[in-house]
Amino acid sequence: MLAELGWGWIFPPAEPLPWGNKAQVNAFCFFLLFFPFRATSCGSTPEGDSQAQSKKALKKQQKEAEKAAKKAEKQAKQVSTMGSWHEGDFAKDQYGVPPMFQSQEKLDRVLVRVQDLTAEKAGQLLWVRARIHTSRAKGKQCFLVLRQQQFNVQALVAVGDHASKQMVKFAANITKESIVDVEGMVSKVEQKIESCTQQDVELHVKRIFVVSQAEPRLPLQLEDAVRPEGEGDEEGRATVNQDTRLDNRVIDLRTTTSQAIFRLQSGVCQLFRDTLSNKGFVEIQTPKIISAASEGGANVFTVSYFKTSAYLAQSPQLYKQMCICADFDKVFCVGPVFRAEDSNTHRHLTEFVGLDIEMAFNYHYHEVVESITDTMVQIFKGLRDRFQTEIQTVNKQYPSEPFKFLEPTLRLEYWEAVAMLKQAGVEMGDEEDLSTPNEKLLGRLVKEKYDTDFYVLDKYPLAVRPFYTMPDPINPKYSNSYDMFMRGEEILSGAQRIHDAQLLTERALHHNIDLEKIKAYIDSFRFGAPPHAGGGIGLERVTMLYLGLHNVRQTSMFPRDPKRLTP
């Protein structure tokens, strides 16, 4: 068969092969070249892979390999016989595989979005470009589901005036995930198509052409990847684990759930920018390669910088504050933040997107707190009003309660939170920092008492905050600092910054910080600095908690953690 494709024998046999004819051998070689077998069991682990596999597992793998080989042989036969399909076919110009798109020509053809295929367009002949999500041949017709991002529509190819048997067969054999151009008549359906987003219409296909053909063997099945957790176990169907998703991220990102997550996340960024711009903030860009640890800590990535060393920025804080000292008054930035923390938790990444704010205030740092909380409320409102489709799409796979917030935002002082926790049976000191379990418990207590998922915790103990945090003027054991929480997890840490060089030096020495390493930072405040405050928000964490997801890797497009550096 490969010889017919012009490739000849891959391994010319010295004598007749006893175990198969020439076509079978070539098909198997085709399979080995393009579809090397690799186990993609959803439950596999590195430990399990290193253990000796049982006979049953080996037999199962062998069957899967044989099945994949047969599918590859069938696919290869399709390629080799494509030309013969057109012989004597009245519909031969209505389907096929055109030459590769190399910008040979400009077409006036208008491609309609799948999400725009509604009952109002019934009776219209339209072109659509989409992926083959599923196909099902039945007699003289073939049902396709065409998917475009998070929307899909049913299409029907049936033998008739416009479609021949060969055309139906061609459509049925297009591999999943292939990209096709389809011309079809929009037709209303009597009964809603529950399995598609476009439930009131279907496309009656007149022409279909393959723009880009996918290999027949996918590393994961999209229908498995969107199956709700637990449902697969109950029904004996597969689900896809996190590592398999991340190892094959390009495929996983095609799922309707992933499409919805990252479109909503884009909305968070846009709403953040729009809200702050309307408040008079200026967007700035700050260096990510710096000469010293930006927060005076040790959790930094060191990089070679010509003949010396440099660091990846833990935070844009120094540069935000320098801009305040330079009279920009209100600034924000959106960019990557790096943390060399060996934390393999559900909410930590070594690289994430920071939404950072810094603002000069007139008399009290609560002016800044109120500006940030109002920004968050505007984001929550925008997501609720403009991204309902995405929220509902995610909820189908990962159900969660709608996110609740108050106006104005609830603000509790630290001592009040400690009192609530103690009343709930937690033993902790008044100046002790909150542990992650206590943060989550506090979130539940706040939800029960105030019916909100978003709140501010103010006046943290000075001992648990960084050296640059302004002490409380009344009780020096506390500070003018605050955290903001969503569903019981911290999404922002902020404070009034010390803007006096002498006090900043004293606090740094109190924390045993080498003054030489932060000299540039301290010097920024020697020439007059307005009182100011700010904070940093984690984009991925906000997205995760707003949607009620359980792992920040679900909301990081290509996550980086201590165990993952690819893709």
Second form
Number of protein chains: 2
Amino acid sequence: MLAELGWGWIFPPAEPLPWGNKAQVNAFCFFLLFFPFRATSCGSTPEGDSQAQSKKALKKQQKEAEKAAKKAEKQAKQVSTMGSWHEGDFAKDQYGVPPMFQSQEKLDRVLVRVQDLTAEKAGQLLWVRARIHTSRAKGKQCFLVLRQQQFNVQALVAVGDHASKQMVKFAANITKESIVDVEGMVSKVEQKIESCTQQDVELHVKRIFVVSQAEPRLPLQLEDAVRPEGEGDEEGRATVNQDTRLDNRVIDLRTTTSQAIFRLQSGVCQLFRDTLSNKGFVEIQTPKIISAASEGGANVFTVSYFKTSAYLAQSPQLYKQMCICADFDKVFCVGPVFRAEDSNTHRHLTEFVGLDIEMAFNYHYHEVVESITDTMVQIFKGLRDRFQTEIQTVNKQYPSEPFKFLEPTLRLEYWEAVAMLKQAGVEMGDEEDLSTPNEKLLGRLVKEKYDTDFYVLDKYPLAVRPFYTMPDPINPKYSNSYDMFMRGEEILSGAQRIHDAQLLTERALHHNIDLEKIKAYIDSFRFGAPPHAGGGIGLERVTMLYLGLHNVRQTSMFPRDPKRLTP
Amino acid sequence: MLAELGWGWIFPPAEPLPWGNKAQVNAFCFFLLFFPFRATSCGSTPEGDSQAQSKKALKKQQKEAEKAAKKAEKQAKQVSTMGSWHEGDFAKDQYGVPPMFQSQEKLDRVLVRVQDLTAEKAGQLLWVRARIHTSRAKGKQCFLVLRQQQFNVQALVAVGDHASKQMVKFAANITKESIVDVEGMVSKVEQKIESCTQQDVELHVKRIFVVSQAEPRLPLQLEDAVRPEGEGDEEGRATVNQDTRLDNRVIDLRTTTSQAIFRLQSGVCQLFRDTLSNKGFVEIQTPKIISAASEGGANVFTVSYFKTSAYLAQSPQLYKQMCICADFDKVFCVGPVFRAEDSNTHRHLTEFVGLDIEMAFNYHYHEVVESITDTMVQIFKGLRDRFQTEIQTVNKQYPSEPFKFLEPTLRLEYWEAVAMLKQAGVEMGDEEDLSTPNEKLLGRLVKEKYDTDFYVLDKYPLAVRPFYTMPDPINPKYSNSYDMFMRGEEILSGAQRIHDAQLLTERALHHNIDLEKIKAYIDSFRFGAPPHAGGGIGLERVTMLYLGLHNVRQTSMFPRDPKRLTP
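Next, give the form predicted together with a further copy of the same chain, keeping in mind that what was shown is the form predicted alone.
Okay, now the whole complex, with that chain kicking things off.
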């Protein structure tokens, strides 16, 4: 019943609204004048090798973008002045721009989700709130694609019993990315609509109201932002480069690809925590402002702290170990980690999310390695089983092979890896650390030999690990430490930690670490400490490598690197 | 079978261990010499009003502590030189200090948890790893209390078939807080052991080995640290003051009370996330290093960021709203929040954990208020149903009334609260903010009238809220904003946000905010933004107030305030 009443019911014109109907319309015009448009003709530029696209095509594209922008501006002005169209229009209460949503009334109207618009709903008159993804006017008809997150549906406004000529014009002029409330009849279509996720139905629009109007010139086009790299190069169609994306992250995050990436990432966190909670781990919260640089002093950000200075934690390492010494037995934490590294690579961020684990063990640190690898396997399985839509959505833009893993997880020792690399022609010392290219090469060799994208490299040389790493009991040149790899890139670094204050002191001195600065840490081990091990996982890397993406900025919502602090 | 082999099997003496048997024992002596003992005679001092304890009692207590510490040192020396006792001792393989756990061997021995030592296990010979909580030698017997997290059990080493005189002496001399592996027969006791959580059984020890030895002088005594305030004052028994606790947090966290507090807090996070995930919320990760102070510029920490400077986020506010503009619809995040406030109160921290929610709504922000209150109610119910042991453990030291809440949650409007306060004799203006004492008084009035410890205060005066708060649609002096309270203290602040770039600009100018600095934020609303609302919850406050504690430092593992940066 209420659904029949339309906007007039929610916003009775007699009501003295502070931001009322007319005022709103005028305000919108002011808004258009007040804010200078962005210089967006370069907003969509080719990604990667610019030579792939001819200059001519680029020019053509710029011209088209300019033309489209002008048209959009004109349309927006028409929408914002639509008040004048109402005279003599039989459908005048069925469309418009209502006043800003200020919680004026509670309305008992159900909004149906776009993904639920299926053939079973045919014949039902329903309300939907969605964005205008595209619109195309054609004579007395206007075709809209309505988008909601990863899903979209076609809608049709056609002159007839329910829509006037003015209403169709109004609909056609709503700017892309505006949010609208649409009431429409769900109708089966004869031919599948290939360009939409809801392929079997379309909405025949009876009413359409603008909830929030987008400025006419978008800094990037969503169609461009989801185009696979390379595709469309020949026709001069654009993709969007990374800086344009990140400068306009709020729009870039609306693409089906971004929606899928970050919904899957949310799943990684959930699977991580659920698996560990089921294993009896306790979640802890560790401080990020610390009095001494946790890992030696290099690459640390300094914070002004009242009359003194402090640092941003490079890892929760010391704190999670203190929790083990404080009898929490098995702990995990999820939180930001800060590294003041001036590295501008595809896989370094100055702030990332650490998934950290620390665990007391009974006899051997492999108990911990097994707990961690099992957790990773549970994550991989959970993603595979619960996020198939998201994986396929990302694959459309960034094709990659499905992620492969073994059960139990493959564990190689460092000397074996060195032997494999040497056999492949690499020259390196037995106790030398792996370079990034050698890590990648090793990943390919392991994939060839064992058919897995995930493995553990165990027993690293002691010399290349932090001072708190437990030495191997037999060969003091090696250590009880390990890294884990996904598609040939490191995602976790971990070790058995030294739980004995005396040995820890010796090792810190060996590394020339100022004992005074790590006093609280070493003191934690003086009053009984269980043997323990752990590791830290980079969330953005896990998401990136699971999906086979190539830049960690794609899996950080608002990435931070030496050159980027905004948005 | 393997369980029968003892330590000799794990650490065959013939094996050339770098930190081998003998070396380890000698090293331990060196360790005792190398590290100066802490000046701990003042480690345990009375809490609160020192006049409650007479000077005489204090002196007596100091003297006793000194005496106990000297005895402990002597004992520890005896344990560390226990090698010499072995000669002629039939039980010499059944006790000792094995070499440091370095993952020498994988041992197939099951360790049973202390909480699982019940009467049903009587007659079984089991291994347990636990701390020496207390020990008391008495003739040919030594009674140990073995503690594991919140649980403890009595163990008995008695001269006889399985233990020699030397073995009993060895056990009696193990320092408190050392970690031991004990093999013992579970035996029913005739009289309940009131001082232990496992009251029906004790362990008759057959073997005992020290896994990790604690230094003999503890900076605080765990018995003192769990003593209820006030109790024992007459007898001159000590409690531990807050600074001593926090300076030695690793030991303070071992108390049953701390174990219970932080296990329950882990539950708060889990319940928060699980409830929201079930409601379709997506977890997001927001940056903590930001280029402009998010809430105006006061109370913000500055970070050196390569050649420029940046700030620590005072809330994820702007980013979670950007996620709403980016179509994530309903989001939450859990992460650190930084406030450079020079407030040294019981409820302020400079770094705390924010549980943040932001949600697009259909018609009215009360949809969001209901989502949040329902989430809080799910948390309260979850804690009540799943953490009763923890609640009761904390109540032993800090008694409080059970936390009360209503369904549906009580929602009062600001004017009603002002009326209640005025009726109770408070003089205040209608649009004046609530002072802390008035908040507390209001909490008491609400409890009396409605019998609830949790309620929402809605429709705050616009003037006392941040610039991005949506004004009320009818009365522009009020706003669509709310706080939530537990036991009379604020735990959440939230509002409908302005989703219109123009109004947002006006309100920012009204608050004298530099538009240039919040450009990225305002720009987020230019391309279509759904109406939305949200709120931020302080985790430490929720834990504190749910448990009826009185200082937020009790519910922050490693609290940060203007005067504390360590540990």
